[in-house]
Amino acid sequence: MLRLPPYQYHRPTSLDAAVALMAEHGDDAMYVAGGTDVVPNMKHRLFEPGHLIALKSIDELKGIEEVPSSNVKEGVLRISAAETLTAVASHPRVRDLFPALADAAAHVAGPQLRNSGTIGGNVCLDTRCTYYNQTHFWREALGFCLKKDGDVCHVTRTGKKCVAAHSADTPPVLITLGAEAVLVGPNGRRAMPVADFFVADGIVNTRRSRDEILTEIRIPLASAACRQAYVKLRQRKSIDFPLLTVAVAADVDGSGLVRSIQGVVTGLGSRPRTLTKWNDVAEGRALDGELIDELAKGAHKQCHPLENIIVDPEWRRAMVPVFVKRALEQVTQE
C-alpha cells in the first residue's frame, strides 16, 4: 500500500489567508484544491510538502458566470478555478456557449475524479511521462530522472531538457477560445491568455509561480459564435490521462467561407501545440473535405510524439490526422 508522507493540512477561507499561509511556510507548502493529482503524486513521493493550503472553501474561487469586462466587449463567462469539472461539464452556459469545454470536461477521468478535480486543477495540471509517473521504488531503481531527483532524461537520453508530457483536457479547448488565465499571489493580481500560460518545459510547464493561485478562467462571449470540436484520443474511453487531443475553433461566414480557423493538440509535447499556418491554408476557402484533408496532413507533418507515453509514438503521430479530421468533421456539421 502506498501511503501519504506526513503534512498539516490548512483551510484557508480567503484567498489572502492562502497567500499568506503560502508565504509563511514557503517550499514546505503546496496548494491544493481536488487532490485528483497532488494526492496520488505524494504517495508517489513526487512531491513531498510539509502543508497542504486546501482552496475548496474559498468563496472566491466559486462561481459560473457571466460578466462585463474591461477589454472585451461583449463581456465574458468567468468561470472560477474551484469549480469541479463535473459543475463545468453540466452547466447550461457553458454547454449552451462553449460545447467544447463541456465536452473536454466531461472526458477527464472518471465521474468519481470529476466530481472532486477542479477546472482550475486542470488547467495547471502536472506533466506526465512514463519515467516521472512511478513509485519512488520504480524510479530510484532506474536511477530516477531529470524531472525529479535524476540528471538524465530517459526520453531523450540526454540531460538536458526534460519531455514529459502535458496531458491536461481543457487547455488546448481554452486556447482556441481565446481564454485568459487570471492569478493571484504575493505581488497581486495578473492576468494573461491560456495560449501564452504555458511553456516548453516538462519540469515547470506553466508562467505560474508556485506562489501563485489561479483564480478563475475568463472566456470571450464572442468566442461563442465560432464553431468548436473537441476530441480525445486514450486506451480506454474512460480514466485514462489522453494520448491526444485536437480543439478546433473555426469562424465561419454565412456562406460557409472560413474567416478565421484555429487547431490545438496537446499530450505529446511540454504544452499544448498551435497547429500553424491554418489561416493562411483555410481563410476565405469552404471547410469542405479538400480543405480538411489539407489541414490534417499539414498536422501531421508538425506532431512528432516522443516516448514519453507508454504507446507507442509512432502509432500516435499516425493518430494525428484521423483526430484532425474528425475534429474538424464535427465543425462542418454544426
Second form
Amino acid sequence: MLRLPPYQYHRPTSLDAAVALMAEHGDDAMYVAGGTDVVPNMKHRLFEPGHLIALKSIDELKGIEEVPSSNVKEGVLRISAAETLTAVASHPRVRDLFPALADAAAHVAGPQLRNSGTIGGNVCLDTRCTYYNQTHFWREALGFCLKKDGDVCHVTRTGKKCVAAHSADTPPVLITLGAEAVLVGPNGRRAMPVADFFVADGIVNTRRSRDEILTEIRIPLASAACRQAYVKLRQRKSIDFPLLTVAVAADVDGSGLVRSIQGVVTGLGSRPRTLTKWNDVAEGRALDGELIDELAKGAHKQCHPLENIIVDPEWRRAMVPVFVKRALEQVTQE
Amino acid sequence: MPKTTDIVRLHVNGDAHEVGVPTHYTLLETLRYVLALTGTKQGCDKGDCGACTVILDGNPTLACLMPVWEAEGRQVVTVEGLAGPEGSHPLQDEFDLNGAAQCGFCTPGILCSAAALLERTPDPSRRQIQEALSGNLCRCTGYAKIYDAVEAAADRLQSEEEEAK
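Other form of same protein, the form predicted in complex with its partner chain, not the form predicted alone:
To see the whole picture, the full complex is given below, headed by that same chain.
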C-alpha cells in the first residue's frame, strides 16, 4: 500500500484561474493533468506539494484541430495538452497526417494509463532512473541520490550530474515532425520547438518553469508529407517505459531520393537525442539497404547509454542500430 | 488551517454517494475504505498492475492513480456493478465456466477492462481482446483461458441480442 501525502486538490476551469492558483501557492503547488506520473511519484515521496492544481477541467486545454498559424504557412495541427493519449492515438486526423505520433501515443504504458494520461503530461514526463523511481524507504536505505534528497549519483558513482533517462514516447516523434510547444505562465505565452524544449539535466530536463503550463503542441501540416516511423524497445509489450525509442521522418522526392531526413532516439540519456549528420550522409541518395546500414552504424557511434535503467547498457547500445534499422525499413515500406 | 477531510460526491454503480474522505484519498481508497466496495483490488498501488481497474464514463481507468476529486461528476462502475438484476454478467459466468480465474486477485480488474471492451466492440478479435487486457497483469493463468472466456462472453451477449430482436 502506497499512501499519498496530504495535499489540497484544486480544479480550476480556466487557464487564468490555474495561473492565479499557482501564483498564490508558489513552490508548494504543482500542476497535474492525467496524474499517471505525478501521483505515483507523490506516492514515492519524490514530489510532496501541498497543493495540486488539476488541469483536466480546463476547456481551453481540450481539442485537436487544424488551425492557421502566423509563422507556418500551411497551418498546423493543434493538439491541446489535456487531450488523453487514447484520444491522440485514435484521432482520425492524427492517424491520417502523423501516423508515427498516433503510434507513439498508442505505445505509452497500457490502455488504462492512456485513458488518463495526457499528451501534455507525456511531453513533460519526469525523467526516470532505477535509483529514483523507488519508495522513500528504498531510497533512504541507499542514502538517497543526486536527483532527490541526496548528493551522490549511484549510476555514475563519481558524477555530479544527474543522468536519469528521458522516458517519454511522443517527444521524439514530435521533434522529427518539427512540432512546437506552447507554454503559458505568469509572464504570458511563449512558444518553442519541441527540439529545444529539453535540456541534458536529469533533475529537471525541460525548459518549462514550474509555474508554466504546457497548453498545446502545434505540428506543421507540411510535415505530413514526410514518411514517418516510430519503434520502441521495452521488456514487455505493454505497461513498461521505453528502454529505447527511435523516431524517423524522411522527406523523399518522387524518384525516391532523400531531400531531408531526421532521426531521434530516446530512453537513453536525459533528453531526446537528435542523430547528427543524417542529412550530410543521406541527402540526394536513395533510402536503400546500404544507406540504412550507414545511418544505423552512425547512430550506434553516437549513443552511449548508462545503467540508469537496470538493463545491460551494452545490450541497449547494441539495440540502437537494430532499432534505427527497423524504423528506416518501416519508412521505406510505406 | 487547510482542510484534511472534505465531502466528495460520487456516482458508483448507479448509486449517488456523498461521503467524507481525507483530501489525499485516491478513488481506490475511497471505494475500498469508505464505500466498502472491496471488489476493486489494491495491488501495486502505483499504476503497473491493473488490479484496481474501474470503468469511468465507459473507459477502463486505474483507481489507484486517480485523486478521488477527479471522479466527481463522472460515472464509476466497479466489479460489483457488472451484475444486473437478472444475475451475473455473462463475462463473470464465462470466467467461471472457462476456469479463467485462479487466485482471482486480477479478476475484478480484468472483468472491468473486458466489460468496457465489449461495450465498445461487441465482436472483438483475439488481438483486440489481447490489447484491451494488456494493462492487466495476471501471474497465474497465462491469459489463454481469460481470452477464451471473453470470446465466449462476447458470443453469448451477441446471441442474447439476436434473440431479443
